[in-house]
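Below you'll find only one chain, the form predicted alone, shown as structure tokens.
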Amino acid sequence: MTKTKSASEPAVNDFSITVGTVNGSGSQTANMALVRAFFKMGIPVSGKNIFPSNIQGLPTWYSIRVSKDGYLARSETTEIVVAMNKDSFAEDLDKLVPGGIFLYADDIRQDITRDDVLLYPMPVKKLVREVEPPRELRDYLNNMVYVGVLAHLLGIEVEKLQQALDFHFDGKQKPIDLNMAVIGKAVQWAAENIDQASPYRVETMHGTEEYIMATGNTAGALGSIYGGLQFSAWYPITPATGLPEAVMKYRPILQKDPETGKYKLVVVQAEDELAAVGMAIGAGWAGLRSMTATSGPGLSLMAEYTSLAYYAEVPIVLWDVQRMGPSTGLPTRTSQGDINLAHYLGQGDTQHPILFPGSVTECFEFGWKALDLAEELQTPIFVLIDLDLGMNQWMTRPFQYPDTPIKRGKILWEDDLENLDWEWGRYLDKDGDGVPYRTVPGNTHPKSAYFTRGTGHDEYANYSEDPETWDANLKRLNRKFELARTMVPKPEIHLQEGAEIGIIAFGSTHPAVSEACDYLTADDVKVDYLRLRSLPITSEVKAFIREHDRIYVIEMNHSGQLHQIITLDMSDQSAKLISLTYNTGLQLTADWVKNAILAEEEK
């Protein structure tokens, strides 16, 4: 076993972990574990899942870091890699930091090309065969190796370990037995056979005290469950797959009438994205608070009956979990390229309003504000995330019931209609703000009926194409859209003073601009950053882009789609808005965040 002079201080509660391994192995158990013992120990933690998206056997990695200042972006520096996957073992050497630790299965028989890191070869299968499991079994406990070896060099509680596999074999004894019994014997032999110690150390700490474990895509679930969601129609697509999936595991809990045994919240497999949206719009029209959940090929195909719903004014809340484009693109990894799209969708003058959650808390709250906001305005909204929010487990603030009662806009039922002292047309704009009044079927007055219509019509929803008539509905439609700036959510904004600069960010790469905020101000380049929370932009971020003197604009796409949307609403400010994008399929990070808006300052 080659050895190097360790460290003398250990770099504590502060550094990143690299698992290269076999996709369909079992080591998203071990992963897990790992990450849950971390966050039971107080150790801020965040773990990404880079995995491919075909062909069961190819490499997969999965990322974590502890940070004791509690920063849960991707770090760019590795300081420990376990190898567990002959095919990555060269790459995954190659990653890591001058001194780091370099733990591998002792079966991969490859030359070692690196004499400045620390090198522990463990004896997987050995260790085992020593627990005797059913040998079906082998492969997947392999992986439980790995977290006893770096319980022991790190000094993760075991009995955190014994809490995380609890939790996620949902109490069932025998697979907790078995693994425990593997990291117990990888613990020993650990003990016995690593005699140096570790520049790399793991102590208690209270860095996640109030805070829970959960994906983007389980809130998401919930906050539309508990926002009033009552139908959802869905077709399977990484990543957004797990949303309306925790929508059917949560539905018998929370939407289940006790005396009856019948559910208030029906869900419907459709046989393709079309289908989906289809049956989510009849749904919304019909009165039911209504939801789709799908990703950009998914979307793509949604565009005709969504600009349907747009122009015939029925709500419903679209959720796109974004993975990388073009076409099948790649689709187990993260971007934000479906903004145009999103923004847009539709055949024609359309768009959308967008909710851009930052955070799996928002993704919650957002779950029940997009309902409200799609009765309100009667039109579709968006709520797009990525696949790093939606699928990763991501550390969260514990959800808040809605403060508001639900908020169905202006329905009118039939003491309404009895009492209306003015002839109500569908899409008659009485108050002026671009809202008409609707009724839903089950309304029983006489004059509550009306024809929808998706082609040209007048405010009686009278077939109609009089170009005149034509043009008021589109002016009309579009002071909703300028109402609808007053309603989304408000960005969050953080000011330095003296900051001449200014930061526009969104989504998943919140974690990695802030923490890149804190570098740059350690380098005394003071910005202030604006976390856009919606579109269409607000008029707090029409000031927080006059009132500087340059702004970037940044964003995990290749065009920059934010940035011309941006433009074409403030083109008087267009020469000081600046796109940096980054668009590799990875989550970005703090230190190209740094590097890029250095890079321009400098020019």
The other form holds:
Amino acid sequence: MTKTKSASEPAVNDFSITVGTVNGSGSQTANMALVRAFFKMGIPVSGKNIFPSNIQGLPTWYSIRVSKDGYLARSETTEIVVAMNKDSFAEDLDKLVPGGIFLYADDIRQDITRDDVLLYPMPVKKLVREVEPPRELRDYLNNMVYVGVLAHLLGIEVEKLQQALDFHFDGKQKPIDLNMAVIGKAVQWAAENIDQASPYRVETMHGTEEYIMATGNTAGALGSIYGGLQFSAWYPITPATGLPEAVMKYRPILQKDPETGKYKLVVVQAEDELAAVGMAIGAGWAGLRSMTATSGPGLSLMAEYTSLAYYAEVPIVLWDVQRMGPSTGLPTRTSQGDINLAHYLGQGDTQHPILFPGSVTECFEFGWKALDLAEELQTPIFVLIDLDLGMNQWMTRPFQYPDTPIKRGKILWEDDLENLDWEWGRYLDKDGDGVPYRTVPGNTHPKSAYFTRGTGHDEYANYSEDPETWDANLKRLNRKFELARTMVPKPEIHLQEGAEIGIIAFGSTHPAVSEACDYLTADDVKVDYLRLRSLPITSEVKAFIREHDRIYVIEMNHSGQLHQIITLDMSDQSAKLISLTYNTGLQLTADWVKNAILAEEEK
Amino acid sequence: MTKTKSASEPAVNDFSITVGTVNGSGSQTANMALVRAFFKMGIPVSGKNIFPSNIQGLPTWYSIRVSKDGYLARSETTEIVVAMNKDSFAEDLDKLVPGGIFLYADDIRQDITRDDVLLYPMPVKKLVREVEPPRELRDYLNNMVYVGVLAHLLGIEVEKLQQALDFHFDGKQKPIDLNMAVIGKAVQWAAENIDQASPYRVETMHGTEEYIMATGNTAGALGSIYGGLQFSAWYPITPATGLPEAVMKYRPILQKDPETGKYKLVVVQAEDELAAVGMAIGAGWAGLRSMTATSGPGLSLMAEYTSLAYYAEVPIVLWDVQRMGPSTGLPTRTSQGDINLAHYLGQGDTQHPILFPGSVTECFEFGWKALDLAEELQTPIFVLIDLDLGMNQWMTRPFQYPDTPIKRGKILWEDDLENLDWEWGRYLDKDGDGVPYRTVPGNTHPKSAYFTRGTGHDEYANYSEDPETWDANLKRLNRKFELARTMVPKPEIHLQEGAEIGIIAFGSTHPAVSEACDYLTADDVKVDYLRLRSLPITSEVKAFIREHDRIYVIEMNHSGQLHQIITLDMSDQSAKLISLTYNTGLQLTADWVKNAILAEEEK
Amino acid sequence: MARKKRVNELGYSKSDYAGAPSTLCAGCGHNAIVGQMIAACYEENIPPEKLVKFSGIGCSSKAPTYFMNRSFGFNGLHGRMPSLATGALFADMSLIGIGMSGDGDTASIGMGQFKHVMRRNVPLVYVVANNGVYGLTKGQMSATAEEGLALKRQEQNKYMPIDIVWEALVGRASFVARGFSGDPKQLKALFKAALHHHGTAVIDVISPCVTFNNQDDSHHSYAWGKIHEVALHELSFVPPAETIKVEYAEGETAEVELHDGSQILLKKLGHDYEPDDRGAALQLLEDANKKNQLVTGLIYINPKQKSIFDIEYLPPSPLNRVPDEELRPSRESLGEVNAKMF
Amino acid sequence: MARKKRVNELGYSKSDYAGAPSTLCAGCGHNAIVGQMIAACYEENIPPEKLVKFSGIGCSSKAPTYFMNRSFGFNGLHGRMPSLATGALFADMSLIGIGMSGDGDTASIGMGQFKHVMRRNVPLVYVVANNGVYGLTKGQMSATAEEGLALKRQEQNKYMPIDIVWEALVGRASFVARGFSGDPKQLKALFKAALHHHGTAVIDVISPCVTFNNQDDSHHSYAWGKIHEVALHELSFVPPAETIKVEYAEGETAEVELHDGSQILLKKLGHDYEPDDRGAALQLLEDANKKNQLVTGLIYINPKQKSIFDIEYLPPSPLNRVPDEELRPSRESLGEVNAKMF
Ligand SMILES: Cc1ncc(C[n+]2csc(CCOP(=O)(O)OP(=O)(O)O)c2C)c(N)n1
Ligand SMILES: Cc1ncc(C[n+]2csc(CCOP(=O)(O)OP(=O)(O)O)c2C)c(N)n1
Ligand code: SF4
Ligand code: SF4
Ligand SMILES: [Mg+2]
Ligand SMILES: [Mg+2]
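For comparison with the form predicted alone, kindly provide the form predicted together with another copy of the chain.
The next block holds the full complex; its first chain is the one shown before.
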């Protein structure tokens, strides 16, 4: 699958653009205008921000892929490069495919080392000056020049750009007009100065009609709110910050009583992650639907408290928007490297269910489902996404209103206790499913109160160091975990006639993997694909593994953490479980998946 | 193997005593006097303290086992019970084997529900009063009464008790005399009032001549000091506290310059575990041999910093004296439940070598070896023991002076840098073994300084977000881990002719497992036994597994953590790896091991 | 059976406020705290179900097990009681939170959460049972131990002590007091006042550890406290209903009105001290510390400082009783959200 | 080439003190700190190899990359710089430690370590680049933000601010100062004094974040600082060698002698303030906070307070150069240990 086309027949709706700018220069506005314009033209599109851990002045990239086939993973090739940053000029030029288009701001020109590409210097400063903008805005407007030039070259409808900017500036006329003026100038300049036809074009199609654009972080926040979230404590950390910030944004819109102005949802920015999780656990214990969100370093700090929540059986949802580790690692790069950490978080024997949304709309869905599960199972539930899914704008299905009522699990209030025909004990497994009944503070029934502790306790929540009591309690917790196995979201399975091998992947790699499946089919390597949506693995996952000759477990971390966890659950199948890991901080590509599998299959 | 004997032929040097007292009542003095007296009589002996998480007033037990065969694991039966605590009187009576001896303080007598045991009420208060002790010491002396009575019944040499008390009170005559006086009274009373011959007796033998008595915590502290420990930061936590406290105790004796009075070893009690590990890492980074010690909850708090030490490649040793988790769990009960936590501690992909001392003297040995390994590998090294090994007094081989000089690993000072014929880079893998060269602060060579960070860096320690650089660095760290595999302590393997099955165990369970091996042999179940001494598993472990039909991995935790880790490393052998876990907070027994294996073998 | 039980205005007897039997050492200062807490709640007629107890880890943090069995309680993690309480108290703002902590729990590992709960002014009676030592782990130095303190098996204390009251003052706590387990009467009055305060009420209670740090010259011993205590005033508490009836002796008593209408009466004891001036309080502490005085009493109070509940615009009815239907925003609203997503 | 470079007494040019080019925002207050730190070290003739840099995480904590490339440095974890520095500085006590932190790094997540490094009096120049906001994570509230501060995408600040200087004072730091990035001259003098101080020198530098919190009415903006700054004195620093030469204008200048013989000169600016009285300093802060004043200068110093190095009885030669032979106690000693084991 090679993407370069001969100059004579332009590639329509099937190419990638990479924009290299300086961070802090406002290029997000320009890039989002392009992405949204493509989207409004009905062309499947994805945008990925590759930014440094810095606020201003360092190189940053944005790559946009349009694909009539709906392939939205990062592409390993780029057909168009826009160079706005002197420091990355050479590197950016190198990225381009032969025959590709290289746009650059004429004032940052460096040595041009290639003669196999189309070169267009843009008179950026000049064009911006022509619209006579206020001084302080000048730099920000620079980026609109490449938007305009690309509009001309690729055939982007200017009206769609206008819509994009309307949205971006929330209808504020002044900035919209100013930006549109620059775009206008740039389109005009391009029309007058570029006569060569572009080898890449866009055309209106109908590939986005049932979609919206959103980030996973926003979706997770909204999903939680529609899950009846009542309490969220958090501490800022990239790339998770957007999730609680979206909760704060939507709180006044969705959870404020219009009459009294009172909130039904509390958000506290804590002093650190130890406190954030502590507050969330306090709230969960006291009967509030409770959540926190963080990333790797913060999750490490939550270990001790999570161990308490596990053992004291406190419902709480923890979102981990993964970035690259170990340690501070690459805070602005993506990874799926916290699976082990989340699955076993805490000292002693702990194990936690994990949900893996594979799309933005699924972030919404698992947002509310996680809260249900936490209360039904009375245990911490993790939701793991990554920077790519969390922070980038994705086209996605609109959020679906929950199709089941809110589930609060086994909670007893005054009346329930009054009418009970058995003697309630906080940790008594009345139903034999491992999940006991709980009461929460404020319950005024004289039998409701109990004392919660992280130390040994018996079925009636009394302190106990008794060996058998301890052992029995851990065994019950294990039963609960086995119950979780039947309740967590089942995998999504894509089958083909005659496939003997299977892929297991999850989360943000879905677009790359499913694109790769098509390529593999085209190469006559038939492959089934199971998109995992949770841990512990369900019976469907086990069956899928049993039914295939070889299973490729694909993930973005170093040691193949999911592969390990599955191996432990299916050790009799371990010979067929093959780990494929990609761990550079960039998003997975279909080419990498295809090549990695072909290399293994040819062995 | 049944331990009750008919009354006619007394069991000599082969029985267990359980003493039930109130905690805070000073029974440790009495119990240690007994243990030490047995020891001085040359009888192999072990003592185990089963105490509550409390300072004063709750039931506490001490069990002593004497075994002419050298079986020193906890015994599931007890032939003699001493009841000094009203609250546990009934429970204590229940514990006794039929025909056993039940001694009790006459003033706490409760209903006696058994008629198959020998009952001896002791006039405790009366006997103590007779020696006219100062009022405030009276309660403490009570316990000496059972020491005296047992001396008479069992035939303990009173002179050996005297030696034990000499040691205990460090020669202070007054308390020694007072305690001996009570013992004397009690012996006399027993001689006058008990005419029945005891079914259990001790006799001098020669089973302890090459041994000393010590705790694992003390041994770990001493081993570290003999390993050239220079810096230790810690935060109090049961059962680890004894280790740093022993460092403080021996610091003035072993690491103080007699002339200047200056110390070569710094100890800081930190404000918490986050700070303790941070200080230790700072010191390790700056070129000091550095260590911290903690237990489960503290280890959880060290996750984030350990991830930094791993990625920035800072040498540091972490002792984890395990107690029962999850959460605060049973802080005064033993467990091997932090293996997973320690092995993977931190976010992102981290993995750490672990040493598992299996005896007190090995705590000493691994104390210095861990410091060598940390500096040679420039990475955190864990040493995992548990409450049983750490806090109980064990008879053990004397500590052996290190047989290799101190190893500082690849460290470059001014002269080294001056004479280098290649360009040094902090993370440059010059030798191809994954371990780079380092410099430390204070080095005045102008090329020595570098900037250390937990974020992405290249071979020259420059900040980098480059995808390939990141990936390559993690791969090098993996090479280093594989190097560790060849350097960590090899297992101790006990083979038998014709055994087809094997046991893998480690740490404090060694006495129980090796005792069980004898019983299994006696039952015609031949079994080989590999005592694991480290992770990652070495080639010897792999060979052992390959060479047996079934391998029982025995450990004291709920989920079989070691079994999991071995399974991942040997997934092709997983079918033969069988997990046996015991997880009550009490020490493993030989009977449990034997029965668990027989049950599996009979399947 | 025949004997008439003494009950409070709610008809509860003292045993309704009892906890499990204490397993603390005989004579431990913390037992005095337990006793006075029970007495204060009983006398203030607070239904046990309206109280909720939190603690960290330590002997001090075990104390909540020994009072108010009929109240919910959560024995959390070492140093992390405040966050737990903060989250939980939002569930039902009519509950009165009592947080028990120790000096190690608050001033060592817990310093961060201690500071931050105060700046949020979370309504919580925050009691630090301060014995200058780690009791439960058997006698290590705590951060409040005085310089030079010598303990068994430990090296002499080399560091400067942390003063809980001082920390609370600059941390802008709205209620700062110090008590002494050897002065139970004052302790009870302080607890009563704190139970009626609407905000974080920090009470640093010097509470001797008889097992590990009760040497006569230790600054946290009974003996030292008895000699060095300087009570700022004689304190009494007047519940809301009775405040009108109270008459003050001219010039000799100051009163502080709490937000529920109750009053704290401060009878002067020679010092001209009013607990409404943070600057003066800070200076008082500096002087007292220099002179080795153990100043006790109500050191600072600002009954008007807004609590986190005032600030957060929450409905008065318990959040944890909001019915499921009201928890989930409407289907229509999601339509709008989707529509606005571009 | 031909041009003669300006050098200091050690023969080093300023570029010997340079770091990597700053990647902070143009105009960021932290850049002023970087510049003055370089100038102070250069002018004080400190060999770069004798300096060692530590930091947490944040824009502020990146600053050490931008000064003294020839010094060792360790960019640690968020809020955990003090522990790292504490451990490392024991390795060679002749090194001068510089710890860079931010307000989030110190007053939020780092409160515990901040407090505890001070009570140990670890010799460390502890600079808090205080902008009242989280810069690196793009503009969330920090614990030093004033009540009511409004920031983009955030809810208005509801909590009481933490005052770093106040915290340092009750934390018994032996050197407490406040500077302002808009007042570089004073900053340099403070850095010089701190570099010569033998103990923890806390310098709270109001250092505006031009990207997220530089609105004119924000208490951490340039504009606000310019208007509200009240310098306590005009500060200058006299290195040890020159102190004998200095003459003071009678009554107008106070001098503080540091333990290495250097002096800090404080020229009065209308206020009668001497930085040796903690009680007065505490009161000063209370008044200033009430009046919205930004008090700057040397607020408190105690040059005689023992540092952790004095206390720990360590040899003067670097611990990290102790030869292997001396690290391991003798074989005989182990024999004795074994013999005493029973
Ligand atoms: C994370 C963690 N570290 C250490 C401990 C061990 N620990 C239990 S209680 C305690 C100190 C208690 O001291 P303090 O708070 O003063 O209470 P006291 O027992 O003196 O009343 C410590 C260190 C723990 N439980 N958790
Ligand atoms: C454990 C952890 N939590 C969160 C973060 C994310 N983080 C990075 S910098 C920062 C705040 C920095 O604020 P401040 O210290 O004030 O520095 P500034 O950027 O304002 O100079 C945060 C929360 C982190 N790196 N580590
Ligand atoms: S050890 Fe000390 S603090 Fe703990 S219960 Fe005993 S006296 Fe109280
Ligand atoms: S974001 Fe703020 S603190 Fe960070 S570099 Fe920019 S101006 Fe400075
Ligand atoms: Mg204490
Ligand atoms: Mg800041």
